[in-house]
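Next up: just one chain, as structure tokens, the form predicted alone.
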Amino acid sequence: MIELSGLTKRYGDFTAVDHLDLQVAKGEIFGLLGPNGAGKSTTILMILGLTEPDEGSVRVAGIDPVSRPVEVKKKVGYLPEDVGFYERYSGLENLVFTGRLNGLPMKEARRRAEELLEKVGLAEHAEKKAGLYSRGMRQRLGLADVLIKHPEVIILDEPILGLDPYGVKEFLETIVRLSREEGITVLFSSHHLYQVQQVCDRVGLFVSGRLLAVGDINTLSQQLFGNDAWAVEATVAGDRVPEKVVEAVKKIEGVTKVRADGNRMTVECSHDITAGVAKAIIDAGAGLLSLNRKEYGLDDIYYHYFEKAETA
């Protein structure tokens, strides 16, 4: 559904993005993370035709948004970090102003507002003003507001900032459940790398204009730190691990490495070996206190290649 070949955009001297190829599948949700000024925005304009790249292409569902603008905007939805409603006009009515404006009859937008308006769980606040709706409810409002002419792609782009937690919880699952209930692809920019993660099918780490790796958490993960991508924490009862202990787990296939700390034992492995860790822990005759598998998350794997980028 979009796909980026070499594209690249520069203001003077300075590279916003530098040849950027990236492909997102119809229906996935792919997140695109980075700092402030990483380049994400920018992309983002170019993807819906508001700015033409220097170089490289983009095709959005197969259309050109720098030759066929307008077409491209009948595909996708907008949202960006701060929507603008009409203040005086209620939540219904805005919807059903965005429905006339995409070509809908009367009938059909208020229709599809309505509709809509369950889906984000704005139903009970249809006829209250925009104006008197708090942030959550306006980037809920936001969501309804970009999918009322049927997108085949929305971009969301760092629609979570300024959210409470709960807020946040609640409008991600909406983007899930509207996502593969209308098999709509998602563009999700942020840099909020704990919330993006808990959604997003696959991630870019974006940093200075370019991408330096694409993929899930456990590709990832596995790319960054290869054969010790999983760690398992135990502790055991006495003062110390011991050796015994130590030697056991060393056997179970997949350990690359075992530290023991008094009576804590880190094992890093290629793969979840925590039940293999338990019983040898047990059967070597061991009183297991504890615990606990670790996974690399996306801050482990973020900052890493952000540090990787910095030190280039």
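Residue numbers count along the first chain shown, from 1. None of these values were measured; they are calculated from a predicted model. For the two forms, the rigid core is made up of the largest set of C-alpha atoms that agree within 1.5 Å on superposition. What changes on going to the form predicted together with its partner chain:
When two forms of a protein are overlaid on their rigid core, residues whose CA moves 2 Å or more are considered shifted, and Lys279 is one of them between the two forms. With the core held fixed, Asp164 shows a CA shift below 2 Å between the two forms. A movement of the C-alpha atom of Arg240 reaching 2 angstroms or beyond is seen between the two forms when the two forms are aligned on their rigid core.
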Given for the second form:
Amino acid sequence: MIELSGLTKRYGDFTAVDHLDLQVAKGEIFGLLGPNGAGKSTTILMILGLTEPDEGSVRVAGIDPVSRPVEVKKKVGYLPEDVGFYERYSGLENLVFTGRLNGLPMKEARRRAEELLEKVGLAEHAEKKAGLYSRGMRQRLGLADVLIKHPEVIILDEPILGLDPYGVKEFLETIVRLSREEGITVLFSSHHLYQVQQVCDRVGLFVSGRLLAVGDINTLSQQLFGNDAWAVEATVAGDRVPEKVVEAVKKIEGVTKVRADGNRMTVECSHDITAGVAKAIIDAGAGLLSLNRKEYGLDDIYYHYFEKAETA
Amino acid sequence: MNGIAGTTEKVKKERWWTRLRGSSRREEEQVMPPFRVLVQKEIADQVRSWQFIILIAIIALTTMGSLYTALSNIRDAIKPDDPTSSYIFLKLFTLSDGTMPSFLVFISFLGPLLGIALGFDAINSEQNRGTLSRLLAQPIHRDYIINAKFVASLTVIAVMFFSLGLLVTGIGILATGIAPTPEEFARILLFIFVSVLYVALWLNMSVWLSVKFRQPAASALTGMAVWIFFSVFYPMIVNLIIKGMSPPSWTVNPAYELFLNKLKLTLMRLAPNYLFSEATSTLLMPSVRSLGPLTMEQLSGAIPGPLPLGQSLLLIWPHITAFIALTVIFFVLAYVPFMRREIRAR
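Given the form predicted alone, state the structure of the form predicted together with its partner chain.
Full complex below, order starting with the chain above.
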């Protein structure tokens, strides 16, 4: 559905996107993951034909967005990062306006807007001015706004940024449901790996304009972490972690690395051994103050990735 | 320019007809081209905006004030041997007893402000609210956005000025009991047309500023600064230059005096508001025969009398050309960077 080949964009000396090759199949949910400034938004702008690539080509449903942007924009719904609405119009009026810009007659646009507001759970706020919407509501209104044109592809740029955990879950579930029901191809960018991995069929890791790895989450995390996929952080009573505690923890099966720093200790392991760590600390006679299973952020993944690349 | 305004007028007329025929239900089911959807929304936004409501209130009040002074002084303005007395009606627009400026002066003063108010946040506020990138993701060409804004504002200005001018005409007929001659009416319509052009020029300048500056406040202030510069400071600067070049008063050098006069006029004509006042006073005061200095030889043998409409138009043709040219230049200045710019979310 989306085909990028050799895509390059430069701003002066800075290369934002560097020879990017990527294929996204029809009906697939693809997550573009990367830290801020990795070139995710630039890639999205090029897919939409809102900015021209310096090299390489883009095809969306076989259409080149550089020469025929309007046709591409008919098929693609785009939710920009931190989407804005006309604040003096109600949510419904905003949707109807978008619908009419997409060639729907007034009546049809209104009917579809009401239907979509119901779908994204904003039906009771339909008449409220968009300026009074909360961040989460605005994001959901944005989703409805994208869907009103019956898109074949939807592209979401950092859609879950600034949403609370419940909002993120709800929002992602809505996207998955819609994609499965209507066979819509979804491409979204994010820097929150853990929230995104639950819904994506495949993800691509994107750093400094380059795609480091592509694949589904399992192969990817295997590829990136090998045996160090988990980590447990423990705080022990006293000034520093006693030596015997470290020794005891090291003996647990699956532990690959133990680091002690003051009264804090980080344990890397191949599977979840949180309970084992707790037991080992208490059995060694130390006071356990806190224990938590660490979730890897993208930073850690990149860190690991580069560490591996250097040692290899 | 006036072609675009003309077609929107036509479109509006058609819509009005379909409404009259009671077929608005069919309209609800019709597909409207995206450009018309945009224009419709922009017009609605402009008319409901605070800056427009405030300005229309100011302009309506000043119109009423100047009309009142004109009506109360029109009796004294007609002199028995005045060759222009057949143009009594036009005096409604130009007459003043000194307490209150005439309608003409008010329009030339407030027109630019109206143009700036309608355009200064055209593009940058859309970008700051994050609606521009959403709008660009819709299947429309990018220039639709800036064109729609221009067409909508121009329509609003044209409708407002024509209704205001015709209202003054109507009240004038009721109050004086004199009907305007066809020529007078044509002169009034032309005056309104030139006023719309003049405001369109300022409108495009402020749209350009709204593309250039990210902050609406910056573009509004810059627009106002240009406006104040030309209406207050520029004449001062020109006077200063001319005074500096003037010979001592005891010398007599007619050729040099003529040169200075011409220089002053040329410099003044660089200001759009001076061009506007020349153009409109020629239209509304048929006795104006020339816009430059005249020598005694040129005047000898001339019969004092009003110019026919065709001749008055000929006199201000360069002015109208200049307005259109400036409007187009500002439009291009706004258009080109807007088309090239990469639009990111906020």
